[in-house]
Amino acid sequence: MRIEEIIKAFKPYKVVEGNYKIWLDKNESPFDLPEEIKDEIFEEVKKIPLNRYPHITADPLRERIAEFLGFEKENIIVGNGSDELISYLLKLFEGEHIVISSPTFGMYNFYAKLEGIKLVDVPLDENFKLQNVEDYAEKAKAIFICSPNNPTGNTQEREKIISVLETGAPVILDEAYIEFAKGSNVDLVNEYENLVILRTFSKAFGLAGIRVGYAVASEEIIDYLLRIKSPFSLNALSMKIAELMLDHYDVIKQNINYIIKERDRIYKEFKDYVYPSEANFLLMKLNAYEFLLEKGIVVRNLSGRLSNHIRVTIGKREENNELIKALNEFLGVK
């Protein structure tokens, strides 16, 4: 792609900066790691020889994830965030286009543009459910399904996902927020060799700062991905921290339950304006972005089909109380 085409296709990433008191815009966990776990991490980090490269394919972490999920190491690949894995998946499969269903995670479109791949958008219906994506499976390089979907928060029905898998086209099922939902479809990897599940440590695990994502797929797909993936792409510190957090899933589970409880509380407070969610955020039909910003609360402002909507990450109770107070003021509720 020539530089002129890149300039036309990509806008600079807009960063919200300022001395705001509450940040609810990036779907991060509101919880940092407890001090005792950080101390444990620091002790382990001291043992890492920083003059040496990490394991070339991050096998120690792959083994721990496999054990955690009930798979084999050969079914797992890790990356510098799940975004990195999306870029490699688009290089792996043959086809003429990718299929997405908007509104959804923007990085699918981003990497398709970067690779010069045609994009077919089959928009979600009025309830944000998948429509006839199967009709575009022929010659598809990949069909992307985000469940729970970002930014709408809803999951897609298992029967529909299976229907798409039955086409034989490569299906990338993004489960970045699955820990906040009622169930996963990761078991389908054992039945469908055309399925790739994407996961991340950035959301429920509260490790957005270390940038670790992973994929679960057939041994064949993982083998091919490892052949084209850059060596040493996951640093030794991130690898060790992710490994250790798998040993402390009880802490993560407590945080997940807290976030779900707070999500449901905010939903009930604004049920006339909020869509159901199985993620760590809520989609609200409120044009309140600027109003909240003036109150020191940063949320995600949406556009296109979701213009006049905001996406609100679930924070700590005291942050959510401030959000509720501000939104009630916006709505004129006393």
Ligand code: PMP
The other form holds:
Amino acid sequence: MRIEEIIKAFKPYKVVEGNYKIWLDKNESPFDLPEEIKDEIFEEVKKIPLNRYPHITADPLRERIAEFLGFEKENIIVGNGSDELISYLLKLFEGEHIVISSPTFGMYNFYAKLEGIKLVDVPLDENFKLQNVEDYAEKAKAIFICSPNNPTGNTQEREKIISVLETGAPVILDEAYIEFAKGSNVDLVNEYENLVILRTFSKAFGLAGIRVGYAVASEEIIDYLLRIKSPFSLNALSMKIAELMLDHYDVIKQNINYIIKERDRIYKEFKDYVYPSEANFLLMKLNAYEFLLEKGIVVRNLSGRLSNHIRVTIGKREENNELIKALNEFLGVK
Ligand code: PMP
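Right, the form predicted on its own is done; let's see the coordinates for the form predicted together with the named molecule.
In what comes next, the whole complex appears, and the chain from above leads the way.
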């Protein structure tokens, strides 16, 4: 891709900066690690020899994730965020196009554009459910399913996911928000060789700053991915931190329960304007971006089919209280 094409196809990243009080725009966890766990982590991190390269295939972390999920190390690959893994997945499979269902996570489109791959969009229906993506499976390099979906928050039915898998096309099932949902489909990896599950430490685990994501798939697919992955893209510190956090899943689980409770509280408050969600955010039919910003609350402003909608990450109770107050003011309820 030449520079003129890049300028036309890609905009510079938009950085929202400012002295805002409450940040509910990136689907991050509102919880940093408790002080005592941070101390424990730093003690461990101190022992890492920084003059050495990290493990080339991140095996200690792969083993730990595999144990956590009930898979083998050979079924796991870790990346510098799950974003990195999307780019490798697009290089792996034969085919002429990828299939996405908008509105959905923007990075599928981003990497397809970067690789010059044709994008077929089979939009979600009015309830944000998948439509006839199976009809576009032939010659598909990959079919992306995001469940729970960003930015709508809903999940897709297991039967529908199986129906897409039955086409035999490679299916990338993005479960970045799965810890906030009722159930995962990761077990289907045992049955379907064409399934890749994407997961991340950035959301429920509260580790967006360290950039660790992973994929679960058949040994064969993982082997291919490891062959093309940049050798040392994941640094030794991040690997160690992710590993240690898996030993503290009890803390993470508490945070997940807190977020789910808060999500349901906000949902009930604005029922007429909010879509049901199984993620750590809510999609709201409210054109309140600027209004909230003036109150010091940053949320995600959406466009296209979802213009006049906002996506709001669930924060801490006090933050959510301020959000509720501001939105009631916006609606003139008081
Ligand atoms: N998938 C979805 C659906 C996401 O919303 C995000 C983050 N916004 C990611 C993947 C990427 O996560 P990571 O931080 O692991 O790159």
